[in-house]
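One chain is shown next in structure tokens, namely the form predicted on its own.
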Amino acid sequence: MRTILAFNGSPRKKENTSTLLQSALDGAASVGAKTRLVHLYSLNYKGCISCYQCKRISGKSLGKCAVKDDLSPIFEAVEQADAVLFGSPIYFGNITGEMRSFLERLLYPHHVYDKNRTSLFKKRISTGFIYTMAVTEDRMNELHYQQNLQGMESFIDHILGDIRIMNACDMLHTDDYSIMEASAFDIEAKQRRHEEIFPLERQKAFELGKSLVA
């Protein structure tokens, strides 16, 4: 049985990002995969502390993060997985701080500073990233979000395995816009879009999940 792990980089456990991740896991499960959804904001950890223990050629932590915290068993699970899927809302044009810190810790120990930038990850696995954002696709392009995200995507692709991307744009911030000043957005249009398009995006995520474990 193939295994896929999904990592929710949103502080919300039941909104846009987590919903799409769960749809992807449902897709993977539909073709027989074992699934697990991890909420990063429920874990206690920090980003890379630059101790370089993972780089010591003769060290016991070569290729592994030496810091022991809530991520330690997660890293072991990733090594056993056949696919991993990341999900994050976009804050100020990039992934959340929690997701960034997680990816630092996950990827850096496997990244070798040789001429070929060798990966110490023991196998190639399928990877994916789902981005959710409040801006429209046109606005996403105007603000160069894709350029902001490509750097981390390239590391995931190189260190872990081929990456597939899904962008979900023009998401709702909240069910109740009366609580905030939001005149920059056409609220009625966003709500209509959520009713009409979000189910299609859930189906797209479902198919992504299937493809990652196919």
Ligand SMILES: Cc1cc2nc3c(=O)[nH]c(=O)nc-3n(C[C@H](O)[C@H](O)[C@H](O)COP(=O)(O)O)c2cc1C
The other form holds:
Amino acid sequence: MRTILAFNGSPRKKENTSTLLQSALDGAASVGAKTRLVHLYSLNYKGCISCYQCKRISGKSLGKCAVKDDLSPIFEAVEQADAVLFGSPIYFGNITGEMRSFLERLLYPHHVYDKNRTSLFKKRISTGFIYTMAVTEDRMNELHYQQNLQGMESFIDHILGDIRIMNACDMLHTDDYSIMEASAFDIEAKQRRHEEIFPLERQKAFELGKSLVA
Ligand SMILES: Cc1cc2nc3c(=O)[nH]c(=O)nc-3n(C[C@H](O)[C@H](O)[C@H](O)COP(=O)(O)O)c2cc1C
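Alongside the form predicted on its own that was just displayed, please also present the structure of the form predicted together with this ligand.
Expanding to the full complex; the earlier chain stays at the top.
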């Protein structure tokens, strides 16, 4: 049985990002995969502390993160998985701090500074990234979000395995805009879009999940 892990980089456990990740996992489950959703904000960890134990030649932590915390069992689970899917809201044009700290710890131990930038990750697995954001697709392009995100995507692709991307734009910040100044947005259009388009985004995520374990 194939296994897929999804990592939610949003502090919210039932909103845009986790909903789409869950749809992707439902897609993977529909073709028989074992699935698990991990909420990063529920775990206790920090980003890489530059100890370089993971780089020490013949050291006991070569290729592994030497820091022991809530991520240690997660790294073992990733090594057993056939696919991993990351999900993050866009905060100030990039992934959330927790997602970035997680990726530093997950990826860096496998990254070798030889001429080929060899990956110590033992196999190639399928990977995916779902981004959710409030801006429209046009605005996402104007603001060059894709360029901001490309660096980390290429490390995931190189170290773990081929990456597929899904951008979910024009998401609602909240279901109650009456609490905030929001004249920058056309709220009615946003709410209408949420009713009409979000189910299609869920379907797209469902298909992505299926394809990651195919
Ligand atoms: C701190 C913060 C910063 C944000 N910055 C952006 C941004 O730069 N661009 C954008 O499109 N949306 C931004 N948003 C909106 C979220 O990306 C969007 O609502 C996302 O879908 C929330 O995901 P969630 O529902 O899973 O928490 C921001 C939201 C927060 C809370």
